[in-house]
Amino acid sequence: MDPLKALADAERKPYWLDSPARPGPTPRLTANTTADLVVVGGGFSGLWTALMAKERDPSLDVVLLEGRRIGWAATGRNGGFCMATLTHGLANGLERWPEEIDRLERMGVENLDEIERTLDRYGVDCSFDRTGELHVATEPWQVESLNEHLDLISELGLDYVPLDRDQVRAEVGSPTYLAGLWERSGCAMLDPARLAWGLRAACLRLGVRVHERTPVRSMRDDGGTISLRTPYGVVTARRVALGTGVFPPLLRRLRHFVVPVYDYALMTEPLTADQLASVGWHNRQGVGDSGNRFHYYRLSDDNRILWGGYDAVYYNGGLVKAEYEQRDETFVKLAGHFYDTFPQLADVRFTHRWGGVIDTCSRFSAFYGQAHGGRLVYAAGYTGMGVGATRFGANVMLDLLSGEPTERTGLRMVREKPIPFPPEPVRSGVIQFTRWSIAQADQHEGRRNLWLRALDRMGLGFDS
């Protein structure tokens, strides 16, 4: 089907967001007020630190300040991959914490285990299904790297299958795969809108006093206190736990660490039996490609295929804007890949439209760090891959707020903070380098020019 005619219904959007499940807001804060613990963000990483804060000590008073709606940005925009991987992948954790790679192998897991025990315990039903991930390789030059880490695999003990082309299109029926990677416990399908609801209703229930529509404007040190300022109220803390992501920072300096980066997604009418069944996807797996600019898809509940990802795209100057939440330009070209991928489902029409903003950093994965004596805490920069990862970040927090020293708070990873990006104007000249070099790499079998072999010396880089 011609892409255009394909998308020309199609909402513009979140699919996940579009639902009759969509609880109303909580009220707005409306008067001056006092807590333990102000955690500003309603995005997994401040619903993740509120709950948790209240699982370790019920007697705290908790305060959750949203400027919107909880869930409205990436934490409802995402594919629903809930990966236990800390560090952006394992090749990422290898190249920057060989050391710590067995730790941080371990805890991404235990913690994955950990949120599936706690939606059991609270009762969130979010669709989670351990599925695993399926890594394919579309291109001769992605299959070795695909296969890179194989022995480091097996001596950590990670539940990895590789799969040659006739096994991986048993899997996923696309003429386009050459190899695959499956691995098998170590991700979730999830639908993260519902996440987001399940962990706002398990904090009201434990008592967390959650205010949506309550932006923050502004942050004082009263010396023992911190002061939050709100359109209609002032709250007045003891400890304060940022989980705001990319949006314009109350602690300034965390502004050099981080870019909005935009991704884009559509998902497909359900599928019919007839078309499902052209496809195969018994195990149902999140699919991902292995090109530097990859494409994410799995299947929802209904059996509709979100689509996303390829054109991670940064806007000069790095603002956040509502309007860079549409860009028909890439709805188009993932249009267009998919039906490369799937020829099969030539006759399928897309629903939903859209795009989400990332906080990116230049070492792909989380940091982590306090301020003003150690009463506020901040973790940010998941770079794409937070759904699963923002809650072992709620735990650093918490654990670096404790004053108590812990394993996690111990790790190299923990302790050290990326490489800033350079100032606006220089920012968006080397961003926009830097994504032309990527397109360039996959369009010559995954050569990397000298500019990003420079990066990659560095320890920067660019992704989504």
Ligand SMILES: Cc1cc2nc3c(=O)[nH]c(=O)nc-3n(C[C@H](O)[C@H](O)[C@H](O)COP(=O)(O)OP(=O)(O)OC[C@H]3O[C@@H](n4cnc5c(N)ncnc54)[C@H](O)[C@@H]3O)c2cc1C
Contents of the next structure:
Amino acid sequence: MDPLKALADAERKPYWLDSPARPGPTPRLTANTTADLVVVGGGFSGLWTALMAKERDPSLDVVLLEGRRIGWAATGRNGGFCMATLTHGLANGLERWPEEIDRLERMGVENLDEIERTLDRYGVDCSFDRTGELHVATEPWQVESLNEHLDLISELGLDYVPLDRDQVRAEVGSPTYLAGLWERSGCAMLDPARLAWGLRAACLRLGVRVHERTPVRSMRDDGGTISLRTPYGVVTARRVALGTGVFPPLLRRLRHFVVPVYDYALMTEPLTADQLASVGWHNRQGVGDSGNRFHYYRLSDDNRILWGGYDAVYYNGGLVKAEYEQRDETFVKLAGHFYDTFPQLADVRFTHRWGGVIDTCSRFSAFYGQAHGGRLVYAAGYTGMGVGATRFGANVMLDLLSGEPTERTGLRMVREKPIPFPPEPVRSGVIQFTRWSIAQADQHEGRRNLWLRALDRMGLGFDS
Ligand SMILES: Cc1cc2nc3c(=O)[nH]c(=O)nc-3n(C[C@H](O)[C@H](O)[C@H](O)COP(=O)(O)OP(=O)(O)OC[C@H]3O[C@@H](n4cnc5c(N)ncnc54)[C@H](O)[C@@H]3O)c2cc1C
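Other form of same protein, the form predicted together with the ligand, not the form predicted on its own:
Full assembly next; the chain just shown is listed first.
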């Protein structure tokens, strides 16, 4: 179908948030108050932090402040791939922290197991389904890189199954696939908005005071405590945890480490039984292709296909703006790629189109830290892979606040910071040239130009 026609009736809003299951907002903060711990941000990062703070110490008085609505940002508009990796994939972790990759992989799987157990404990229904992820090669140069780390993967005891052309097409029927690698245990598919609302309900059940539509405007260190000013009240707290993603940071130093990158997605109408049968997809894995600019796609529980990725857009100036959440040029491109991948679904139309902002950092995986004499902690920089990893980051923040060393806080990955981005306007120039170079590499059999090779040597990059 012509992409423009297929998109004609698509709503301009995130599919997951457009649900009758969305709860009404909790009350705004309207008076001054005190707390043991204030968590700022009602995305996965803040929700996991508040929930696990209460689980660690039920007597702690915890307040969560969210500027808009729980899960409205990246948390409620992502692909719903809940991955074990804490390092934005094995290859990135291996490149940066080879001596601790076995521990990082183990802790990632434990984190995913714990997410599953938490959902059971609180009865959170978010269609969590441990299908794994199917990595597919669609160009000959990608086949080799797909199987690059197979020896190490088996040494680490990870459950990956290499698939040849016929085997991968038997899993998911696309004429574009040349080979695949099914990462079986390291990824679950879920509905991210229902996860966020479920975590909110669990927080409320444990006594966290959740205030939505309560943006923190500024922060002041009062010595033993920190005061957070919101439009209608001040919270004075002994401890503060920031889970504010890529939004203008309350702690100025974070500006240097994260940049806003917009990622876009489409949702189709539900497939008919015949349409689904034409693709197969009996194991319902999440799928990711293997270019530097990649698509990610998956089935929803009512057999729609979420189709996203490819264009990761940095808007010069680095602002976060509502108008950037819609980009017709990208939607048309994505729809075209969908039909190239699944020509048998030429009649399928799209019902939703949206974008969201990612907190990209130069090492692609989150970083952690403390400020104000250890009274404030933060975690940011999940670079498009935070659905699962934010729970690990929340645990790191709570470990740091406790002051007790743990296996997590001993990791070099946790102790080190990413290399900062240069200030604007140099930042825009560097990022746009890097994006152009990445697109060139995809067009030239993955060959990286001098610029990308220089960045690789410095351990720097741009990703989503
Ligand atoms: C289109 C898209 C697809 C993605 N797909 C995947 C995927 O499939 N798998 C995956 O692992 N990751 C994916 N991601 C990334 C993932 O969604 C994020 O890593 C994760 O949601 C980050 O959660 P967070 O809580 O850190 O940030 P956010 O969800 O951005 O939440 C931050 C919250 O802090 C609040 N806030 C900020 N400042 C203040 C303040 N001063 N006062 C009060 N509140 C404040 C904001 O309002 C916001 O609600 C995707 C992201 C996008 C955009």
